[in-house]
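Quick heads-up: it's one chain on its own, the form predicted alone, in C-alpha coordinates.
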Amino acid sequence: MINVSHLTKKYGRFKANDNLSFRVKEGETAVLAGPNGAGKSTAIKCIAGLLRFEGEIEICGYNNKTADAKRILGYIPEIPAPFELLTVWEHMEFIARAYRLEKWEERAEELIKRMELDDKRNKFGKELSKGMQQKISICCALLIEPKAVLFDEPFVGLDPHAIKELKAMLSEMKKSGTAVIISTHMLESVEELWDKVFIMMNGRIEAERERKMVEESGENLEELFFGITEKRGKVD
(Lines of atoms letter the chains of each structure in order from A and count residues from 1; the text may use other names and numbers.)
(Lines give C-alpha, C1' and ligand atoms only; values in the text may rest on other atoms or scores of the structure.)
Protein backbone atom coordinates (compact mmCIF):
# COMPACT_ATOMS: atom_id res chain seq x y z
CA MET A 1 0.00 0.00 0.00
CA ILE A 2 1.12 3.56 -0.74
CA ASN A 3 -0.24 6.28 1.52
CA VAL A 4 0.46 9.94 0.67
CA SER A 5 -0.67 12.51 3.21
CA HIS A 6 -0.47 16.29 2.69
CA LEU A 7 2.49 16.10 0.32
CA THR A 8 3.84 19.56 -0.45
CA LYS A 9 7.01 20.23 -2.41
CA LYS A 10 8.28 23.78 -2.80
CA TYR A 11 10.96 25.30 -5.00
CA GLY A 12 11.40 28.65 -3.33
CA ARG A 13 7.91 30.15 -3.24
CA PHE A 14 6.61 27.91 -6.02
CA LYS A 15 4.63 24.81 -4.99
CA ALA A 16 5.29 21.97 -7.41
CA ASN A 17 3.05 19.76 -5.25
CA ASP A 18 0.35 21.43 -3.19
CA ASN A 19 -1.06 19.38 -0.30
CA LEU A 20 -1.55 16.06 -2.14
CA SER A 21 -3.28 13.25 -0.26
CA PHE A 22 -4.23 9.88 -1.74
CA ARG A 23 -3.95 6.14 -1.11
CA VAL A 24 -3.21 3.20 -3.38
CA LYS A 25 -4.25 -0.14 -1.92
CA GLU A 26 -2.74 -3.57 -2.44
CA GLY A 27 -3.41 -4.80 -5.96
CA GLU A 28 -4.50 -1.38 -7.20
CA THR A 29 -3.08 0.47 -10.19
CA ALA A 30 -3.40 4.22 -9.81
CA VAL A 31 -2.62 6.78 -12.50
CA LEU A 32 -1.32 10.30 -11.94
CA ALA A 33 -2.55 11.96 -15.12
CA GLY A 34 -1.93 15.48 -16.30
CA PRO A 35 -0.02 17.59 -18.82
CA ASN A 36 3.69 18.24 -18.64
CA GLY A 37 4.17 20.62 -15.74
CA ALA A 38 1.29 19.31 -13.61
CA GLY A 39 3.62 18.03 -10.87
CA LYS A 40 3.38 14.30 -11.58
CA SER A 41 7.09 13.53 -11.73
CA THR A 42 7.75 15.65 -8.66
CA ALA A 43 5.22 13.59 -6.72
CA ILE A 44 6.73 10.34 -7.98
CA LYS A 45 10.23 11.45 -6.95
CA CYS A 46 8.97 12.46 -3.49
CA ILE A 47 7.31 9.07 -3.02
CA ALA A 48 10.54 7.38 -4.15
CA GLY A 49 12.43 9.36 -1.49
CA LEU A 50 14.54 11.32 -3.96
CA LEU A 51 13.32 14.79 -2.93
CA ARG A 52 12.77 16.55 0.37
CA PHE A 53 9.14 17.42 1.02
CA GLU A 54 6.57 18.39 3.62
CA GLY A 55 3.95 15.84 4.66
CA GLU A 56 4.05 12.08 5.18
CA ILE A 57 4.46 9.16 2.81
CA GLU A 58 4.23 5.49 3.78
CA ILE A 59 5.03 2.37 1.79
CA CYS A 60 3.26 -0.65 3.25
CA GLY A 61 3.27 1.02 6.66
CA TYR A 62 6.91 2.15 6.55
CA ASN A 63 8.06 5.74 6.22
CA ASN A 64 9.21 6.05 2.62
CA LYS A 65 12.68 7.24 3.63
CA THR A 66 13.47 4.13 5.67
CA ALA A 67 15.44 1.12 4.50
CA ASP A 68 12.40 -1.10 5.15
CA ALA A 69 10.38 0.91 2.62
CA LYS A 70 13.16 1.02 0.05
CA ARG A 71 13.55 -2.79 0.16
CA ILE A 72 10.00 -3.25 -1.13
CA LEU A 73 9.70 -0.29 -3.50
CA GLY A 74 10.49 -0.37 -7.20
CA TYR A 75 11.04 2.84 -9.17
CA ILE A 76 11.30 3.28 -12.93
CA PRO A 77 12.26 6.90 -13.77
CA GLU A 78 11.18 8.72 -16.92
CA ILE A 79 14.80 9.11 -18.02
CA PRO A 80 16.77 5.88 -17.57
CA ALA A 81 20.17 6.18 -15.93
CA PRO A 82 22.00 2.84 -16.20
CA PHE A 83 25.59 2.40 -15.13
CA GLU A 84 27.61 3.12 -18.25
CA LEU A 85 30.29 0.47 -17.61
CA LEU A 86 28.08 -2.35 -16.34
CA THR A 87 26.65 -4.91 -18.75
CA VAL A 88 22.97 -5.77 -18.78
CA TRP A 89 23.61 -8.90 -16.72
CA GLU A 90 25.91 -7.05 -14.33
CA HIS A 91 23.04 -4.65 -13.63
CA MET A 92 20.98 -7.64 -12.49
CA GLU A 93 23.84 -8.90 -10.33
CA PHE A 94 24.39 -5.45 -8.83
CA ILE A 95 20.74 -5.17 -7.77
CA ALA A 96 20.74 -8.71 -6.41
CA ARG A 97 23.78 -7.98 -4.24
CA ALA A 98 22.50 -4.57 -3.12
CA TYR A 99 19.20 -6.07 -1.98
CA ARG A 100 20.80 -9.31 -0.78
CA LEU A 101 18.53 -11.41 -2.96
CA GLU A 102 18.77 -15.19 -2.98
CA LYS A 103 18.16 -17.45 -5.97
CA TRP A 104 17.60 -14.42 -8.19
CA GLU A 105 19.19 -15.71 -11.39
CA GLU A 106 16.09 -17.45 -12.76
CA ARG A 107 13.93 -14.35 -12.31
CA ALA A 108 16.64 -12.18 -13.87
CA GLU A 109 16.78 -14.48 -16.88
CA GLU A 110 13.00 -14.32 -17.25
CA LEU A 111 12.90 -10.52 -17.10
CA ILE A 112 15.75 -10.14 -19.58
CA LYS A 113 14.07 -12.49 -22.05
CA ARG A 114 10.67 -10.83 -21.72
CA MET A 115 12.24 -7.44 -22.42
CA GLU A 116 14.19 -8.93 -25.36
CA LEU A 117 17.56 -8.11 -23.83
CA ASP A 118 18.92 -11.65 -23.96
CA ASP A 119 21.21 -10.95 -26.91
CA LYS A 120 22.34 -7.71 -25.24
CA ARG A 121 23.34 -9.22 -21.89
CA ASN A 122 27.03 -8.47 -22.44
CA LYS A 123 26.50 -4.94 -23.76
CA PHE A 124 27.48 -2.00 -21.56
CA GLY A 125 24.82 0.46 -20.45
CA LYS A 126 26.39 3.25 -22.48
CA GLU A 127 26.18 1.16 -25.66
CA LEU A 128 22.40 0.79 -25.55
CA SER A 129 19.64 2.95 -26.98
CA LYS A 130 17.31 4.85 -24.66
CA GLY A 131 14.64 2.22 -25.22
CA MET A 132 17.03 -0.56 -24.23
CA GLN A 133 18.13 1.44 -21.19
CA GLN A 134 14.48 1.83 -20.21
CA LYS A 135 14.14 -1.94 -20.39
CA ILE A 136 17.10 -2.32 -18.01
CA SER A 137 15.39 0.06 -15.56
CA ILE A 138 12.25 -2.08 -15.66
CA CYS A 139 14.20 -5.30 -15.11
CA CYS A 140 16.18 -3.85 -12.22
CA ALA A 141 13.09 -2.48 -10.48
CA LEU A 142 11.09 -5.70 -10.83
CA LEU A 143 13.91 -8.09 -9.95
CA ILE A 144 13.33 -7.45 -6.24
CA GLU A 145 9.65 -8.44 -6.59
CA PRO A 146 8.49 -5.18 -5.01
CA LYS A 147 5.26 -4.73 -3.10
CA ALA A 148 4.89 -1.20 -4.48
CA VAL A 149 6.11 0.18 -7.82
CA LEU A 150 6.36 3.69 -9.27
CA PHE A 151 6.43 4.17 -13.05
CA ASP A 152 7.16 7.61 -14.50
CA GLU A 153 6.03 7.70 -18.16
CA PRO A 154 6.98 4.02 -18.56
CA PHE A 155 5.91 3.49 -22.17
CA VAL A 156 7.89 6.35 -23.70
CA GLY A 157 10.66 4.96 -25.90
CA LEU A 158 9.55 1.33 -25.67
CA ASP A 159 8.92 -0.78 -28.78
CA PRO A 160 5.51 -2.48 -29.27
CA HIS A 161 6.67 -5.84 -27.91
CA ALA A 162 8.08 -4.26 -24.75
CA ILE A 163 4.86 -2.27 -24.24
CA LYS A 164 2.84 -5.48 -24.55
CA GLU A 165 5.11 -7.30 -22.08
CA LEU A 166 5.10 -4.43 -19.59
CA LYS A 167 1.31 -4.31 -19.64
CA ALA A 168 1.26 -8.07 -19.01
CA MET A 169 3.66 -7.57 -16.09
CA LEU A 170 1.39 -4.86 -14.68
CA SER A 171 -1.56 -7.26 -14.83
CA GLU A 172 0.52 -9.88 -13.04
CA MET A 173 1.51 -7.39 -10.35
CA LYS A 174 -2.15 -6.51 -9.81
CA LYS A 175 -2.99 -10.19 -9.24
CA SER A 176 -0.08 -10.58 -6.82
CA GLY A 177 -1.26 -7.63 -4.71
CA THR A 178 1.35 -5.06 -5.74
CA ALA A 179 0.39 -1.39 -5.39
CA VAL A 180 1.30 0.50 -8.57
CA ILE A 181 1.40 4.19 -9.47
CA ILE A 182 1.85 5.22 -13.10
CA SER A 183 2.56 8.81 -14.06
CA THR A 184 1.54 9.73 -17.59
CA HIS A 185 0.11 12.47 -19.77
CA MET A 186 -1.35 9.87 -22.17
CA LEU A 187 -4.47 8.30 -20.68
CA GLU A 188 -4.94 6.03 -23.68
CA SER A 189 -1.68 4.21 -22.85
CA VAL A 190 -3.12 2.94 -19.56
CA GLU A 191 -6.77 2.63 -20.58
CA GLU A 192 -7.07 -1.07 -19.71
CA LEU A 193 -4.86 -0.97 -16.61
CA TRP A 194 -6.09 1.67 -14.16
CA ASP A 195 -8.26 1.19 -11.08
CA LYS A 196 -8.23 4.84 -10.06
CA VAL A 197 -7.11 8.07 -11.72
CA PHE A 198 -5.91 11.30 -10.13
CA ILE A 199 -6.02 14.18 -12.61
CA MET A 200 -3.38 16.75 -11.71
CA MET A 201 -3.01 20.39 -12.66
CA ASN A 202 -0.70 23.06 -11.26
CA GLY A 203 0.57 20.79 -8.50
CA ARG A 204 -2.87 19.81 -7.22
CA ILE A 205 -5.24 16.88 -7.67
CA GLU A 206 -8.24 18.44 -9.41
CA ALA A 207 -10.28 15.25 -9.82
CA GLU A 208 -10.24 11.65 -8.59
CA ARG A 209 -12.12 8.81 -10.24
CA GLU A 210 -12.39 5.06 -9.68
CA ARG A 211 -13.03 2.74 -12.61
CA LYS A 212 -16.27 1.41 -11.15
CA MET A 213 -17.54 4.97 -10.66
CA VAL A 214 -16.79 5.91 -14.27
CA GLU A 215 -18.30 2.72 -15.69
CA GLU A 216 -21.50 3.09 -13.68
CA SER A 217 -21.98 6.79 -14.45
CA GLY A 218 -20.96 6.61 -18.09
CA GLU A 219 -18.72 9.62 -17.56
CA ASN A 220 -16.21 10.34 -20.31
CA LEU A 221 -12.82 10.34 -18.61
CA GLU A 222 -11.07 11.86 -21.61
CA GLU A 223 -13.48 14.81 -21.68
CA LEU A 224 -12.97 15.30 -17.94
CA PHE A 225 -9.20 15.20 -18.40
CA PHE A 226 -9.13 17.80 -21.16
CA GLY A 227 -11.70 19.94 -19.39
CA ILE A 228 -9.35 20.22 -16.42
CA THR A 229 -6.02 20.41 -18.23
CA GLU A 230 -6.65 23.14 -20.76
CA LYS A 231 -4.28 25.29 -18.73
CA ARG A 232 -0.64 24.23 -18.49
CA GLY A 233 1.51 24.03 -15.38
CA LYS A 234 5.13 25.05 -14.89
CA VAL A 235 7.11 22.24 -13.23
CA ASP A 236 6.94 18.46 -13.66
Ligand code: ADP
The other form holds:
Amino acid sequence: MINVSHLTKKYGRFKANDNLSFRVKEGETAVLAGPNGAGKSTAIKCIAGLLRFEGEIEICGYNNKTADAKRILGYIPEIPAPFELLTVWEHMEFIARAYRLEKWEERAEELIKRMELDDKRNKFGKELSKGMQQKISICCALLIEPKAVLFDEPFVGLDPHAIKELKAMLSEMKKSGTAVIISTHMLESVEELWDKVFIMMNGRIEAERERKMVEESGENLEELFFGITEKRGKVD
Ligand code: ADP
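Show the form predicted together with adenosine-5'-diphosphate, please, the one above being the form predicted alone.
Then the entire complex follows, led off by the chain already shown.
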Protein backbone atom coordinates (compact mmCIF):
# COMPACT_ATOMS: atom_id res chain seq x y z
CA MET A 1 0.00 0.00 0.00
CA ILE A 2 1.15 3.56 -0.69
CA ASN A 3 -0.14 6.11 1.76
CA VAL A 4 0.53 9.79 1.10
CA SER A 5 -0.52 12.17 3.80
CA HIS A 6 -0.32 15.99 3.56
CA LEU A 7 2.58 15.97 1.11
CA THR A 8 3.90 19.46 0.42
CA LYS A 9 7.04 20.10 -1.62
CA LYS A 10 8.31 23.64 -1.89
CA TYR A 11 10.96 25.05 -4.20
CA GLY A 12 11.65 28.34 -2.45
CA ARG A 13 8.18 29.81 -1.94
CA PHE A 14 6.66 27.90 -4.85
CA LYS A 15 4.65 24.83 -3.91
CA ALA A 16 5.18 22.11 -6.54
CA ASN A 17 3.02 19.80 -4.38
CA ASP A 18 0.47 21.42 -2.11
CA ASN A 19 -0.94 19.25 0.68
CA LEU A 20 -1.55 16.04 -1.30
CA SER A 21 -3.22 13.13 0.48
CA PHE A 22 -4.15 9.87 -1.21
CA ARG A 23 -3.88 6.13 -0.83
CA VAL A 24 -3.23 3.31 -3.28
CA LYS A 25 -4.11 -0.13 -1.96
CA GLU A 26 -2.68 -3.58 -2.72
CA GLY A 27 -3.49 -4.63 -6.27
CA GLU A 28 -4.66 -1.14 -7.22
CA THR A 29 -3.38 0.78 -10.23
CA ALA A 30 -3.63 4.52 -9.74
CA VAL A 31 -3.06 7.05 -12.48
CA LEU A 32 -1.59 10.44 -11.75
CA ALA A 33 -2.75 12.64 -14.59
CA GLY A 34 -2.41 16.35 -15.20
CA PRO A 35 -0.92 18.90 -17.57
CA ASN A 36 2.83 19.57 -17.75
CA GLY A 37 4.03 21.20 -14.57
CA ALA A 38 1.09 19.96 -12.48
CA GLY A 39 3.47 18.33 -9.98
CA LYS A 40 3.24 14.65 -10.95
CA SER A 41 6.98 13.92 -11.19
CA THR A 42 7.62 15.84 -7.99
CA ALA A 43 5.06 13.73 -6.13
CA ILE A 44 6.56 10.52 -7.54
CA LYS A 45 10.08 11.60 -6.56
CA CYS A 46 8.89 12.43 -3.04
CA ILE A 47 7.22 9.00 -2.75
CA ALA A 48 10.41 7.37 -4.07
CA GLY A 49 12.27 9.12 -1.25
CA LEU A 50 14.44 11.22 -3.54
CA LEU A 51 13.33 14.67 -2.36
CA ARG A 52 12.83 16.33 1.01
CA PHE A 53 9.20 17.19 1.68
CA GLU A 54 6.71 18.03 4.40
CA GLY A 55 4.12 15.40 5.31
CA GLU A 56 4.16 11.63 5.70
CA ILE A 57 4.56 8.88 3.14
CA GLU A 58 4.31 5.18 3.91
CA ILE A 59 5.02 2.16 1.74
CA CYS A 60 3.22 -0.92 3.10
CA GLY A 61 3.35 0.62 6.56
CA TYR A 62 7.01 1.67 6.45
CA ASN A 63 8.11 5.31 6.33
CA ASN A 64 9.31 5.79 2.75
CA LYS A 65 12.79 6.90 3.80
CA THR A 66 13.54 3.60 5.56
CA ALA A 67 15.46 0.65 4.13
CA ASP A 68 12.39 -1.54 4.74
CA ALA A 69 10.37 0.68 2.40
CA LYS A 70 13.10 0.92 -0.23
CA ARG A 71 13.44 -2.87 -0.30
CA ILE A 72 9.88 -3.26 -1.59
CA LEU A 73 9.54 -0.15 -3.74
CA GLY A 74 10.26 -0.03 -7.47
CA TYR A 75 10.76 3.32 -9.24
CA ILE A 76 11.01 3.88 -12.97
CA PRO A 77 12.08 7.51 -13.52
CA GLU A 78 10.94 9.62 -16.45
CA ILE A 79 14.52 9.97 -17.66
CA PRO A 80 16.42 6.69 -17.43
CA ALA A 81 19.87 6.86 -15.87
CA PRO A 82 21.64 3.54 -16.41
CA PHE A 83 25.24 2.98 -15.34
CA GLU A 84 27.31 3.89 -18.39
CA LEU A 85 29.88 1.18 -17.89
CA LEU A 86 27.71 -1.72 -16.78
CA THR A 87 26.25 -4.06 -19.35
CA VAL A 88 22.55 -4.92 -19.44
CA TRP A 89 23.19 -8.18 -17.58
CA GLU A 90 25.52 -6.47 -15.07
CA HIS A 91 22.65 -4.10 -14.21
CA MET A 92 20.62 -7.14 -13.22
CA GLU A 93 23.53 -8.50 -11.20
CA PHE A 94 24.12 -5.14 -9.52
CA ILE A 95 20.49 -4.89 -8.38
CA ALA A 96 20.49 -8.53 -7.24
CA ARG A 97 23.57 -7.91 -5.08
CA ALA A 98 22.40 -4.56 -3.74
CA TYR A 99 19.07 -6.06 -2.67
CA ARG A 100 20.62 -9.40 -1.66
CA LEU A 101 18.23 -11.30 -3.92
CA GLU A 102 18.39 -15.07 -4.13
CA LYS A 103 17.65 -17.15 -7.22
CA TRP A 104 17.15 -14.02 -9.32
CA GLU A 105 18.75 -15.21 -12.56
CA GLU A 106 15.65 -16.83 -14.05
CA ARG A 107 13.53 -13.78 -13.34
CA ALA A 108 16.22 -11.49 -14.80
CA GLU A 109 16.34 -13.64 -17.94
CA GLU A 110 12.58 -13.48 -18.30
CA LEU A 111 12.49 -9.70 -17.80
CA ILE A 112 15.21 -8.92 -20.32
CA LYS A 113 13.61 -11.31 -22.80
CA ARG A 114 10.21 -9.69 -22.41
CA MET A 115 11.78 -6.26 -22.93
CA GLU A 116 13.70 -7.61 -25.97
CA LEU A 117 17.06 -6.83 -24.38
CA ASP A 118 18.39 -10.41 -24.38
CA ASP A 119 20.46 -9.90 -27.53
CA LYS A 120 21.84 -6.68 -25.98
CA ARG A 121 22.88 -8.29 -22.71
CA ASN A 122 26.58 -7.52 -23.21
CA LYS A 123 26.07 -3.93 -24.32
CA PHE A 124 27.06 -1.11 -21.99
CA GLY A 125 24.45 1.29 -20.62
CA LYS A 126 25.97 4.15 -22.61
CA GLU A 127 25.66 2.19 -25.87
CA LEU A 128 21.90 1.83 -25.60
CA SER A 129 19.21 4.01 -27.13
CA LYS A 130 16.90 6.01 -24.87
CA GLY A 131 14.14 3.41 -25.31
CA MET A 132 16.50 0.56 -24.41
CA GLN A 133 17.69 2.49 -21.36
CA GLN A 134 14.05 2.87 -20.35
CA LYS A 135 13.66 -0.90 -20.70
CA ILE A 136 16.67 -1.52 -18.39
CA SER A 137 15.05 0.78 -15.83
CA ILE A 138 11.89 -1.32 -15.96
CA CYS A 139 13.85 -4.59 -15.62
CA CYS A 140 15.88 -3.25 -12.66
CA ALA A 141 12.78 -1.98 -10.83
CA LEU A 142 10.81 -5.19 -11.35
CA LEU A 143 13.65 -7.62 -10.59
CA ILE A 144 13.18 -7.04 -6.86
CA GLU A 145 9.50 -8.13 -7.10
CA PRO A 146 8.34 -4.89 -5.53
CA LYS A 147 5.12 -4.59 -3.52
CA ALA A 148 4.70 -1.00 -4.67
CA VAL A 149 5.86 0.52 -7.98
CA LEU A 150 6.07 4.08 -9.27
CA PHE A 151 6.16 4.64 -13.03
CA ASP A 152 6.88 8.16 -14.25
CA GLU A 153 5.69 8.48 -17.87
CA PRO A 154 6.62 4.85 -18.62
CA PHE A 155 5.21 4.67 -22.16
CA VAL A 156 7.16 7.59 -23.61
CA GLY A 157 9.99 6.32 -25.80
CA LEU A 158 8.99 2.63 -25.72
CA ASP A 159 8.32 0.71 -28.93
CA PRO A 160 4.91 -0.93 -29.49
CA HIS A 161 6.14 -4.40 -28.42
CA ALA A 162 7.51 -3.03 -25.14
CA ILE A 163 4.30 -1.07 -24.52
CA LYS A 164 2.31 -4.28 -24.99
CA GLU A 165 4.62 -6.22 -22.64
CA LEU A 166 4.58 -3.47 -20.04
CA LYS A 167 0.78 -3.47 -20.07
CA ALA A 168 0.85 -7.26 -19.57
CA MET A 169 3.31 -6.82 -16.69
CA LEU A 170 1.07 -4.19 -15.11
CA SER A 171 -1.86 -6.54 -15.31
CA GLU A 172 0.22 -9.31 -13.66
CA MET A 173 1.27 -6.90 -10.89
CA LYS A 174 -2.36 -6.04 -10.25
CA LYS A 175 -3.17 -9.75 -9.88
CA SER A 176 -0.26 -10.32 -7.52
CA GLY A 177 -1.37 -7.47 -5.25
CA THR A 178 1.20 -4.81 -6.13
CA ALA A 179 0.21 -1.18 -5.55
CA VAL A 180 1.06 0.82 -8.69
CA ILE A 181 1.16 4.54 -9.45
CA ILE A 182 1.56 5.59 -13.07
CA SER A 183 2.10 9.20 -13.96
CA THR A 184 1.10 9.78 -17.55
CA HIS A 185 -0.63 12.07 -19.97
CA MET A 186 -1.03 9.20 -22.46
CA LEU A 187 -4.39 8.29 -20.99
CA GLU A 188 -5.37 5.83 -23.71
CA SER A 189 -2.39 3.66 -22.73
CA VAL A 190 -3.83 3.02 -19.24
CA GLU A 191 -7.49 2.80 -20.23
CA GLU A 192 -7.71 -0.98 -19.62
CA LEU A 193 -5.65 -0.94 -16.43
CA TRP A 194 -6.55 1.88 -14.14
CA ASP A 195 -8.59 1.55 -10.93
CA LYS A 196 -8.28 5.08 -9.59
CA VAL A 197 -7.28 8.42 -11.07
CA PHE A 198 -5.93 11.56 -9.43
CA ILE A 199 -6.09 14.60 -11.67
CA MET A 200 -3.49 17.16 -10.64
CA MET A 201 -3.28 20.85 -11.45
CA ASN A 202 -1.03 23.50 -9.95
CA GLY A 203 0.41 21.13 -7.36
CA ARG A 204 -2.99 20.01 -6.05
CA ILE A 205 -5.33 17.10 -6.67
CA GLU A 206 -8.29 18.68 -8.44
CA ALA A 207 -10.27 15.45 -8.71
CA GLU A 208 -10.08 11.87 -7.56
CA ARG A 209 -12.24 9.17 -9.15
CA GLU A 210 -12.66 5.41 -8.89
CA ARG A 211 -13.07 3.52 -12.15
CA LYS A 212 -16.59 2.44 -11.23
CA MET A 213 -17.72 6.06 -10.75
CA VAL A 214 -16.38 7.09 -14.14
CA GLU A 215 -17.83 4.07 -15.95
CA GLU A 216 -21.23 4.62 -14.37
CA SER A 217 -21.25 8.20 -15.60
CA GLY A 218 -20.59 6.89 -19.14
CA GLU A 219 -17.38 8.93 -19.41
CA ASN A 220 -13.90 7.70 -20.25
CA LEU A 221 -10.65 8.83 -18.70
CA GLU A 222 -9.86 11.32 -21.42
CA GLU A 223 -13.28 13.00 -21.26
CA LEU A 224 -13.00 13.23 -17.50
CA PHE A 225 -9.50 14.72 -17.79
CA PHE A 226 -10.50 17.42 -20.27
CA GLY A 227 -13.73 18.12 -18.39
CA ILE A 228 -11.74 18.94 -15.27
CA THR A 229 -8.58 20.56 -16.62
CA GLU A 230 -10.34 22.77 -19.20
CA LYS A 231 -13.02 23.88 -16.75
CA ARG A 232 -10.40 24.80 -14.13
CA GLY A 233 -8.28 26.46 -16.80
CA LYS A 234 -11.19 28.82 -17.60
CA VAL A 235 -11.86 29.62 -13.95
CA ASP A 236 -8.18 30.53 -13.46
P1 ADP B 1 4.85 17.36 -14.01
O2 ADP B 1 5.57 16.07 -13.71
O3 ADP B 1 3.40 17.30 -13.65
O4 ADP B 1 5.04 17.83 -15.42
P5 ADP B 1 6.79 18.51 -12.17
O6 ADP B 1 6.54 17.78 -10.92
O7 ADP B 1 7.97 18.11 -12.99
O8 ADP B 1 5.45 18.50 -13.07
O9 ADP B 1 6.94 20.05 -11.85
C10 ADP B 1 5.99 20.75 -11.02
C11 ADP B 1 6.43 22.20 -10.88
O12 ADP B 1 7.61 22.24 -10.07
C13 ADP B 1 6.77 22.90 -12.20
O14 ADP B 1 6.30 24.22 -12.14
C15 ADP B 1 8.28 22.85 -12.22
O16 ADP B 1 8.80 23.95 -12.95
C17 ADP B 1 8.63 22.94 -10.75
N18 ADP B 1 9.92 22.29 -10.45
C19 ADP B 1 10.21 21.00 -10.66
N20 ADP B 1 11.47 20.72 -10.27
C21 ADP B 1 11.99 21.89 -9.81
C22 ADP B 1 13.25 22.28 -9.25
N23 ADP B 1 14.23 21.40 -9.09
N24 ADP B 1 13.40 23.56 -8.88
C25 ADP B 1 12.39 24.46 -9.01
N26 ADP B 1 11.19 24.16 -9.52
C27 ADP B 1 10.98 22.90 -9.92
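Positions refer to the first chain, counted from 1. Rigid core (definition): largest C-alpha set, two forms, superposition within 1.5 Å. Since the model is a prediction, treat every value here as computed from it, not as a measurement.
With the core held fixed between these two forms, residue 19 has its Cα displaced by under 2 Å. Relative displacement of the residue 221 Cα between these two forms on rigid core alignment is 3.5 Å.
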